[in-house]
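Encoded as structure tokens, the following chain is the form predicted alone, with no partner shown.
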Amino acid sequence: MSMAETLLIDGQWRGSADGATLDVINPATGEVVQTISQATVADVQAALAAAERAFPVWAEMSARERARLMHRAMDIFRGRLEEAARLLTLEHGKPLNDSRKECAYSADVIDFYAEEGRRLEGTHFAGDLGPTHSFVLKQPLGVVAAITPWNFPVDLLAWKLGPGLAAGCTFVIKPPSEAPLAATLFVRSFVEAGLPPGVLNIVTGPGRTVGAELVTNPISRKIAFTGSTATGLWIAEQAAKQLKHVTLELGGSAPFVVCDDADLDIAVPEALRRAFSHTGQICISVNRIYVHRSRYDEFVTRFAEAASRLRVTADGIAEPDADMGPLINQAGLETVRQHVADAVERGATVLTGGRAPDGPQYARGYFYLPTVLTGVTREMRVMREETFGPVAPIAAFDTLEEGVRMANDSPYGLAAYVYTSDLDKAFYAAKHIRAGGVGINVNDITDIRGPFGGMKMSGIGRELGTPGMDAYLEVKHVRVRIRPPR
């Protein structure tokens, strides 16, 4: 595979039909990491046709054989995990240790679902009326269009490929144009493991052409998408016209609620990590912090002081254990700047950050310091919209009921976090906060075995866990009349 032959169609690596390419840019330096193929609509159609041809072959293969190939692929990938992590850091900017964790976890997800596919069971029952017996079968949906984001390009691809492949589906994958390299290496491991041609296909390019064809072409029977709410709404509208299945994991604005009895030795560092890890570019990043008024001053002082000590790196490979790197592009940086400027104009105070870091090493990249805001109000953009950057606004509340209302004061509902030493408060908050996942004294709601997804404008459907597997399966009822022996 040459540097510009990065489309995978029917088992073959190739360039685009018209020879078009696009550059993958290192957001820390502005330098070109690699030039890749930019697919045409004809390339997407060819990939979908290949996946359609491969579907009966893959679907009829035994779950044991599918699992063997999936495990083999991950053995291959783990052998090149360091290469994948370095590529991910170069194209995304995140510190190398974070890239290593993402790649390693992605392999674990595939291995988990390889075995889940072998445990897939239907049900059966005797009929109520007449001599009948019913069987409920679970069968793969068909061809899946997987459209993945740049913030976790390997991990969130694994969340889709793991259950989908184990179920017997085939895929056309659109990795993010900003960060497709590590994801492509991940898929290459499946090809080398011996998956039949056409089971996995890759087409890279703009959403307006490549993504639109994947969504609207009748061959795809499911759209698995992680990305913005605006794009997700368009996908849902288009998919509805053909009654396609969808899993949509969209925007978030996660609240972090600190109760009066919270252990700040735990809450402060965990809020810090979830607010600024990956430069705040995580769908479950802490976007809004609400602290009980009796603990507000202490929390703010400790949190802002800790944020001011975080290390921002312009070279995530040379400094693999740094706390954060750059934002992904100029548009992301501008959103952060605008949100902070709007908050300050409306009366907020910047306790730390609020600008780019000093130093010539940051001059060519999209950098912004970890930023802490106080004096924030609900009208500010930073409290209403998803900033997707290293900004943490902090507000006070007087009662837990008020804190929960403030947490729910958002069109989004993906993740929320509550810190308390009281079991009653924990259960009250977990029950009443409208989010798909709630962490109690823990700042990560993801577990391979537990469902992940959003309420309200944060999406529809679930990934991971048993629901993540069910999302790639059709349920079929087979009813049989039983005749007495002759």
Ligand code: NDP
The other form holds:
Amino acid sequence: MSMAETLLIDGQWRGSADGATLDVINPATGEVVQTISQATVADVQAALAAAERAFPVWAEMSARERARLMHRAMDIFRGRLEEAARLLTLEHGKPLNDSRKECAYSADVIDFYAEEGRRLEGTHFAGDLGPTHSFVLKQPLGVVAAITPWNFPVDLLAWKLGPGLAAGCTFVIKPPSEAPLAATLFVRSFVEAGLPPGVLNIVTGPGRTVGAELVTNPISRKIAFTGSTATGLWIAEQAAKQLKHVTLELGGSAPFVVCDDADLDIAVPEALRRAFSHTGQICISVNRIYVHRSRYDEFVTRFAEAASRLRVTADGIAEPDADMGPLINQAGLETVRQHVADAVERGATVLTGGRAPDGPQYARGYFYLPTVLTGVTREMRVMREETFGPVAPIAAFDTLEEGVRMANDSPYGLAAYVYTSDLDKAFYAAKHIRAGGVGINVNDITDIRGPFGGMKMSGIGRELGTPGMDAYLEVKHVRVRIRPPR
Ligand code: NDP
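What would the structure be for the form predicted in complex with this ligand, rather than the form predicted alone?
Okay, now the whole complex, with that chain kicking things off.
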């Protein structure tokens, strides 16, 4: 595969039809990491046609054989995990240990679903109205367009490919323009494992052309999308016109609720990690912290002090265990600056951060210090919108009912976290917070066996777990008349 032949269409690595390329930039240095091909609409159409031709081949293969190929692909990928993790750090800026973790988890997801595919079952029952017997079969949906974001470009692709491939679907993948390299290496492992040509195709390029063709072309029967709510809404509108299936994992604004009886030795470091790792660029990042008034001062002091000691790296490979790197691009940095400026104008106090870190190593990248705000109110953009950056606003509440109301005061409903030692409070909050996932004394709602997805403006459908597999299957009812033997 030469440098600018990075499209994968029908088993061939190719350049784009018009030779166009795009540069992948290291957000820590502004340097070009690699130049890749930029697909044309004709390339996307060729990829969709290839996926359509490959669909009966892949769907007819036994689940056992599909699983064998998926496992083999992950054996190959694990052999190049370090290479993939380095690429991910260069294109995204996250510290190498975070990249390693993402790549390793992605392989686990594929292995998990390879076996889930072998365990797929339908149901059967005796007919309700007479001498019939019914079988309910699960069959693969067809060609899937997988459109993924730059924050977890390998992981969020694995969440789609794992269940989809195991179900028998074929894919056209559009990785994010900002960070397509590690994801492409991930897919290369499947090709080398011997997947039939056309089962996986990659078309890199802008969402507004490449992504739009994937969404509107009648060949794709499902759009599996992770990204912003704005793009997700547009995709939902387009998909509705052709009644395509969608899984939309969109923005979030996760609340972190600290009750009066919380163990701050656990709550402070866990809030810190979930607010600032990946530079706050996770859909389940902590965006709003609500602390019971009786613990507010103590929490704020400890949290701000710990935030001021976090290590921001301009070289995530040399400092693999740093806490965070840069933001992904200038637009991301601008959003953070604007949200902090808006909060300060409306009366918030910056306890730490609120600016770029000092030092020549940070001069060329999109850096912003871990930032803690107090004196925040619900009107502030930082409380209403997804900042997608290293900013943690903290507010106080008096009763848990009020804390839950504040947690729900958002158009989003993806993740929420509650820290308490009281079972009643834990269950009350878990029941009443409107979010697709609630962590009780744990700062991550991701488990391969648990459904992951959003309520309200955070999305439709679930990934991971059993629902994550069902999302790639159609249900078919086969009804058989049972006649007496003649
Ligand atoms: P987008 O939603 O624009 O991008 C996500 C993916 O969708 C990318 O691959 C993008 O392509 C593609 N895309 C963009 N427009 C279209 C379209 N019309 N049709 C089909 N595909 C399209 O998010 P951004 O990367 O621009 O990030 C903006 C904000 O979105 C962030 O600041 C954050 O708030 C939120 N976000 C949330 C994520 C989450 O995990 N829930 C992940 C990423 C972002 P390309 O970028 O190559 O043009």
